[in-house]
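The chain below stands alone, shown as structure tokens; this is the form predicted on its own.
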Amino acid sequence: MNRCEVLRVEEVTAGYDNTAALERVSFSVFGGEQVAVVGPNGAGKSTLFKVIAGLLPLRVGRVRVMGCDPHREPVEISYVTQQGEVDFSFPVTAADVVMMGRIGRMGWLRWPSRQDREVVRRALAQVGIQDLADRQIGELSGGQQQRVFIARALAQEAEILLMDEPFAGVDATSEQAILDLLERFKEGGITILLSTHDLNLAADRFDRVLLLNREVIAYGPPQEVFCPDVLHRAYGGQLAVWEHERGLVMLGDGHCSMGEEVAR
């Protein structure tokens, strides 16, 4: 794994109107790492991604993406937002949406080149929906729409990918396709930050876990973050945690188990 630091968040406070959704958040990520961002509803996970992507201003602190300030200059980062934040009534095809990922490299006033079209075709194929290229985005299922937006991120050819709840509202086939992509990203050295409510997934698939509840509760390998005392600090009564001979069992927010089987 590339041990070069590609993301640093320092003492960040940010929010909306007069409410702080994040307070004094600090952590760093190295190249090629896959980091799961977890925490209860309202913990600030989406806010954090918008801050890193340069879409939400900071009140305090700073963010550096490969040494650059995303609030002042372009950075090599792709952001797959939650589906609820997208207007699917807009009349564009799946291929059009993916081509939007090329604008940063094409420029607004250029027509797509043969290379751009090939990148779009390849991105759609990577997520398994090349046969839906000419379908309008609003006609697709939730899982297919999510794969389109992941293909758009692939078309950007960025080195850092933010994925905000990519498994929400998708079918089993799309979920498996996304998991397969995570494996390919790992092999390709792409850095991933992915928010999820599935603590079991975070424990099994990710190098490190960032546990948020407006502030950083814990950050490190899953086996260090997922212990009863730490989880209770983040979730309180929303999550029941107890130890079992085959590992921790956690039920509540996300309805998931860390053990090989739930205690009977």
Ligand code: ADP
Given for the second form:
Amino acid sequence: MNRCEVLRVEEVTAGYDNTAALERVSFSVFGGEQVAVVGPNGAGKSTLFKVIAGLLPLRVGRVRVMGCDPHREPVEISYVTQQGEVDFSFPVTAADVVMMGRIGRMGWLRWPSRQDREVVRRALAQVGIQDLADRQIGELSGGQQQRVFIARALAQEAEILLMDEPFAGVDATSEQAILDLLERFKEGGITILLSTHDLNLAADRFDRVLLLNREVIAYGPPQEVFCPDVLHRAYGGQLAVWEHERGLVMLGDGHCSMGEEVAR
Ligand code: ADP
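Please supply the coordinates for the form predicted together with the named molecule, as a counterpart to the form predicted on its own shown previously.
Following is the full complex, with the preceding chain placed first.
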């Protein structure tokens, strides 16, 4: 991991109409770090990603991506939205969708070059769906579609990747493919912010955890963030947490940090 700061969010307040979905949110991320963004439904995780990607205006505060303001200039960031936010009825193939990731690098009215096609081919292979390149996006399973969108993000060759609940509704094969990719991103030094409801995954696989509930409840290594007091502040009655000699036991949303045996 390089210790250069690549993302800085400072005192950000943002939201929709009259409501603030995020309030005074501040944190920063170093290059190559993998950060899990967790918190209850409606905590502002998707809103945070939209703000970082420059898609939702700030009311207060500032965001810097490698020193640049995403609300004013293009930044080296790619954003994989939640599955439900994409309209799959348009008639394009998986390879076309991945090629869309190259547009920022192609310039105005240019045709894809041989290099663009090679990047697309490699991106599809990296997520393990090269055989589906010519299939219509709407014909693919939820997990395969999610991998297409991750491939598009890879084709963009951005330094920072935002993934909003990439595991929601995907099959086991796609889940494993995404987990394998996270390992490769780590080796490649790509910075990841990934939102998830799976607290075990956040604890096991990520360098730091951002626990959000409109404001930052905690930010740090998993062992600091996942303690009963802090979790209670974020989840309230939705999650029962207690300490056990072998670790924390968390019940409430189907996840238990110590496995079925303890949950029963
Ligand atoms: P999370 O991703 O943690 O579930 P969101 O960022 O989606 O949370 O939502 C944060 C808050 O903003 C919620 O109260 C939600 O209802 C509200 N919200 C999200 N998107 C919109 C929108 N497009 N218009 C109005 N309110 C929204």
